[in-house]
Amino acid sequence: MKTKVLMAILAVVIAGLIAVPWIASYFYVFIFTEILILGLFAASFNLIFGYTGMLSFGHAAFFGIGSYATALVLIHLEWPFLACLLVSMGASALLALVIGFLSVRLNEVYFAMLTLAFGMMVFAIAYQWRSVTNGSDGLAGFTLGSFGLGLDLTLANPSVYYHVVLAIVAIASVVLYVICRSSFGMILKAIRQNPERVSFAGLNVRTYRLVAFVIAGTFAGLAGGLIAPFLRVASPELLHWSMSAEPILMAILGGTGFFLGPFIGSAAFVLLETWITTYTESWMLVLGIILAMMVIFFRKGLLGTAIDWWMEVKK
């Protein structure tokens, strides 16, 4: 009966989703066009922080390659679209692949500051790197071209690009999910809550570590790849630390001990802060607050919390 009701729920939210387009304004087009995009980022980061229990700071720079990399092969080859997007892919686990080599052998803090470390070096390069990144300016101008595969879609439609990026995060949320819910998601738990004993049954923790921290390098950079024409541009500012501290938070919010907490998170971040912006100018004051309120309240997150609350109504 649980699994039913979930079921329908879950029904209901997509047809909703789907139907966006047609039953709102441009201005929420691009609003949960957004949510999707950043709620995929938060996803990718929950694989390792709510999953495998590895805390970082420098997931922005697997989020920041992917949209520079369909940047420069919109503007220098004029790929289409679903080839920048595997570029972007490919681009964000090599990354990954080389500072998690170099990370995953730590733990806890010593782990988070190093990441930090290295998505500042790479947010420098990329500032600094003016006759590639074009530096602060970022890379703009480029223009989306055909989709791939024999499909003739305008992507410069907004209402067309939300029902792209609304596919493809829907896909890459099945295979998340598929991770997860497999052997090798059920070790990444049991590696967050106790590695020594992993270690002990003789499984190695490092390589499950790196592995992880890879896939979830590799679906960030998708939803940077996602961002770029979204955002027509790639910039510095998609690199920052600042941006990692994003997906943590709508991670936090939504709940990480559940596979949809962090698009919860991400659409409660993103609505907050859009309807704040049009009250007053002192926003960030205001969302701080309002979300350091949902996070000492709702400590389960907000999914985790109306589960609960559904729980003890059906009792």
Given for the second form:
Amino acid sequence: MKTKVLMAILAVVIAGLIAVPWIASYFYVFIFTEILILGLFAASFNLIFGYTGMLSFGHAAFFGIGSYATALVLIHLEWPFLACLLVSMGASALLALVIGFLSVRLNEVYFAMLTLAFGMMVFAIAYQWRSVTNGSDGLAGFTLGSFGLGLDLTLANPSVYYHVVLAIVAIASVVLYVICRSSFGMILKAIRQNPERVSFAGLNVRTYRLVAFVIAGTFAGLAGGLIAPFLRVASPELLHWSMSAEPILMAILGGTGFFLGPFIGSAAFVLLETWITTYTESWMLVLGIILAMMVIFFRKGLLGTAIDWWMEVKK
Amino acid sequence: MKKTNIKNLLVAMTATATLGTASVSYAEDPIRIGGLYILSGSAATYGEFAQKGIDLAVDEINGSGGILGRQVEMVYEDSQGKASVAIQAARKLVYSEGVDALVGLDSSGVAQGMVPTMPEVQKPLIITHAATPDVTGNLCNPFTYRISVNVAQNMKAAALVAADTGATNWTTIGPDYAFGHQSWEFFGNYLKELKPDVNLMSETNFPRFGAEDFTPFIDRVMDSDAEGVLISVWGGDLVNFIRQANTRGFFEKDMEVMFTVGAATEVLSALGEEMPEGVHLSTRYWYEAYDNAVNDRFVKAYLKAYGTPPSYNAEGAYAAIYAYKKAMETAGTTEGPAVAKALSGMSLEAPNGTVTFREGDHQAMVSPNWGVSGPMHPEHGIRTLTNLQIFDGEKVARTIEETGCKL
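Can you swap the form predicted alone for the form predicted together with the partner chain?
Once more the chain from above appears, this time first in line as the rest of the complex follows.
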């Protein structure tokens, strides 16, 4: 019964998302595009954070590499959009393999510090390699060509781009969800709860952590590939450690224990930012207060708290 | 009706009570102009000065009947000096706040990212500060205009000043982004043309924008055999730079020092007597350089309202609002494409004389001002400019062919 109601709610939300360009004011097309892309970024992060229990401070490296890859391919090769996204995913997977190989052997604060260091190294390269990355200004001025697969889509139209993002994020989320629910996902959860026990069961914990890290990096790269054409610029800020903090905040805000938590967190984050900056420049202060309240009083995040409340009421 | 639905949905989704109000404009509503400036961080004083200039223009216009009989209202967003932030903020201003036109942009990097998106939002943009030649060059488009001096114009003037000095070996210290690199590139090319025997040193210095510590770069230039140095550091960075250079004895060295935006009154006010005498300072507008009725009125009103002399950023922003007034009245409408079209080739009386937006690239033909820092001003608390040179805006501008702009 409850599952049915939850499915119905999900269906309504998806229908609502599809209808955004027709029912909302035009500006919200941009807002929801951003929510979906950052939601995918946060969901990819939650695979290693919420599921596997690894707190990475360098996840923006993969997001940023994805955005630069798409921008570079659009500028120099003018490939179709889908091909750009594949390049983004390939580039970030490769980077995640290298950084992951060196990082997953360590735990907790050492892992966090190492990923932070690698993230900032990638940032420094993008910032200083002016001839390729255009330094601190980033890459801009690229035009969107065709979509690929012979589909005739005007990607420069924000509503069309929104629907493309919605479709890609939906497919990517289903794939991520299947991974989370598979036996592989179960082992990740077990690693979070008790890594020693998992290794005593004969499983190579480090390999599982590395594979999770690479999958998370690949999907972050996909999100990065989607953000560059949306922002019309791939800039070093997308690689900065403060960008790595965003999926952490979103996952905590929405709820790390639920697959859709990071998406809810992304929605809350982007919408609050949009509304609060209309009234004050110091939106980070407000965000800080909200986050502190969440962590102190609602440990399960917005989605977790809402579901708990609903379960309580409908008993 | 439609809007109510989505708002209900959003309220339910996020459980927040407050909502930003999206507005729809009606004829009797005020004309809204969106301002995009750096309002936080080390260059925030530039955004502040621009706002002061704009407020003055808006008050004057509203006091004398507004534009097309409608009042003018400003909406500001913080660009944070980042292109991605500025592009989102511009979309917010256009689609959510319903602005009719845009002014602003301090950073060249932001301008390079944002300008290509202007045809999408179908609103005119008048750049009042960012100086990269690209936005009125290879990135130009029918909606983008610039009322302030660009790097190409200012560096042509700088090369003329530099060619008059005895210095042969030249280097640069500039912020590590488009502005710093392009300043050096254009300066070098023009100077080489004027004086083929100059030596442009391969050792250049590009500290990060917002860097706190400039001493390694200061020391490096002092240790080199540079006889002239072009410094394009600006804003809060320039204030820090000059203080650190003073303690190192940088200005005592026998060297031609040229600050490409050193006579910004934001910087001069912050430094007071710490700004050394005898260095070359440039600005896009010097408040004492222009003897005309518009400038008299502007400077008097600005001093009265804020107690400091206006900067070039304040002047550019002030003039941009008047440019929109004239363009909207010429077009008889506030429709974006019509206003953008009316701006092309239009002239207006601004504090720095008659300003014309050139048809071929939409760059205003405005004059770079160069001078040498002199004694303190008795009332304004800043250095004066001596040996003031006002270069003809048209003569120092690139030709349309050189800009690479095709409109």
